[in-house]
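Only one chain is included here, represented as structure tokens and corresponding to the form predicted on its own.
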Amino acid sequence: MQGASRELDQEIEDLQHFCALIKKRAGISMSSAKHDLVRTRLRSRLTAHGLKNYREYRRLLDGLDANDPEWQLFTNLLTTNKTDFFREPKHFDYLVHQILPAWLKTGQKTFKVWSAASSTGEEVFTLAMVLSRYLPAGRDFKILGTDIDTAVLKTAQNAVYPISKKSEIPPEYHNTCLDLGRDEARGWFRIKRQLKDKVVLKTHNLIEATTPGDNVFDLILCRNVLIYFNPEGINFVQKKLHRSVKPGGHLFIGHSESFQGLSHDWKSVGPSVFKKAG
């Protein structure tokens, strides 16, 4: 019994170590309540390397170069990527009825958006659908999608989704934005090329100091990401996003997220909608 208890204590220590690693690498805070999730998601790496336990995997990681591909696999497994087309639709209503009319009056030609946690691509392609529908002739848009998880970015780059997700997209977008699969591709749909070509996808870590560009975006979406960060991490990210949006530009965060308790320069203009002074 003592041996089993010692093994359990050792495994708990290893799981805590993995939680500390993902916090350091991606800013994701995982409490002891997430140990079962960590245990389940990392089990495939033990199998892949023929390891007996999590201590052996911990030792393997400790011996790797910082650029070893195993680190990216570790990160991919411990990030969460739940997303849908037209998720939190009030944000897109706000974009259409508030942001775009004001932006059109500025005379600018290209509306620039950053989806700061683009996951498998539903958010960036929702943006592309909305902007293509509501921007008038002579105005264009560009969308940057970034994520720390390279696996989900590959899905986004393919822009192919199961037909079950078609129901998430309002019918008025189906003919103009989707190509339905035929024959062996039946059961799938693809985002039309003219929309896909407006989107650039890149790997990016939100807790790194680098930004995709200072004061270049009219709108940034960083939704349902901050819930995984502690207050220090949230503060770091919101300052980084503030630097990256143009004066007068906007930020959308998730409806379950807030900047409450933080000192920040954003102006709240709607539920989970913020504006940079300018």
Ligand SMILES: C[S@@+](CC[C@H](N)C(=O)[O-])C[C@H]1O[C@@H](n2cnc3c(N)ncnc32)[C@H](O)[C@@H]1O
The other form holds:
Amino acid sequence: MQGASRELDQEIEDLQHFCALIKKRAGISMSSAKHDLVRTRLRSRLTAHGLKNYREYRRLLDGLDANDPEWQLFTNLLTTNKTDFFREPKHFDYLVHQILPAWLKTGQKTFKVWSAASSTGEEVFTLAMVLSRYLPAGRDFKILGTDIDTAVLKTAQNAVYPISKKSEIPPEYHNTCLDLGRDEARGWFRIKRQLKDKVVLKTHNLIEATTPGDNVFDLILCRNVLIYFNPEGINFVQKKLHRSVKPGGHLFIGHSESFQGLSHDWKSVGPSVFKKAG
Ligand SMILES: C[S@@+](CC[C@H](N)C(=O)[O-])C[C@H]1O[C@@H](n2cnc3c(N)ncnc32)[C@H](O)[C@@H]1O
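Can you return the structure of this protein in the form predicted in complex with the ligand rather than the form predicted on its own?
Below is the entire complex, every chain and molecule, led by the chain shown above.
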């Protein structure tokens, strides 16, 4: 009995240790309420290494070089990647009715967007569908999609999705943006080549200091990732995004996220929509 209780205490300590590790690596805060999730998600690594318990996995991690591929697998397993095409659709209305008309008047040629936690690609391809539909001839766009999780970036790179996801996309986009699979690809659709070619996907950690550049983007989306960060993490990220967006450019965050309590230089211009002074 005592042995079992000691093992349980040890496992709780190990799960706490994994939570501290993912906080340090990705900024993701996981309380003890998330221990079951951590246990379930990391179980496959115990199996892969033939380990008996989480203490053995902890020891394995502690002995690794910082650039050992196991760290990436660990990180990939502890991220939450839920996303949809046209998620939080009011943002795309705001893009079409507020941002694009003003941008067109500036005479610039290429609208540049960064989706800063793009997961499996639904967000970047939604942007590509909307921009290709609403930008007039002679104007172009480029989209950078980044994520810390290399597995989701592979899915985004493939740009192939199960047909069940087609219903997330308004019908007016189906013919122009999607190729439906036939024969063995039946049950899947692919994002059309001309849209995919406008998207570049890269690994990027929001809580590291590097950025894709200063004053580069007309619009940044950083949606449904700040919810996993503590106020210090959110503050670090918002400053970094502020540097990356052009003067007069916009930022979309998730509808359940906010900068409340932080002192920042953004102007709030709509629900979960911010603007950098121009
Ligand atoms: C819930 S998904 C949101 C996807 C999309 N933005 C949306 O709103 O549908 C959150 C994504 O944030 C990514 N993520 C978590 N921590 C990150 C970090 N430190 N840097 C970059 N991406 C991160 C996860 O891998 C995951 O794919």
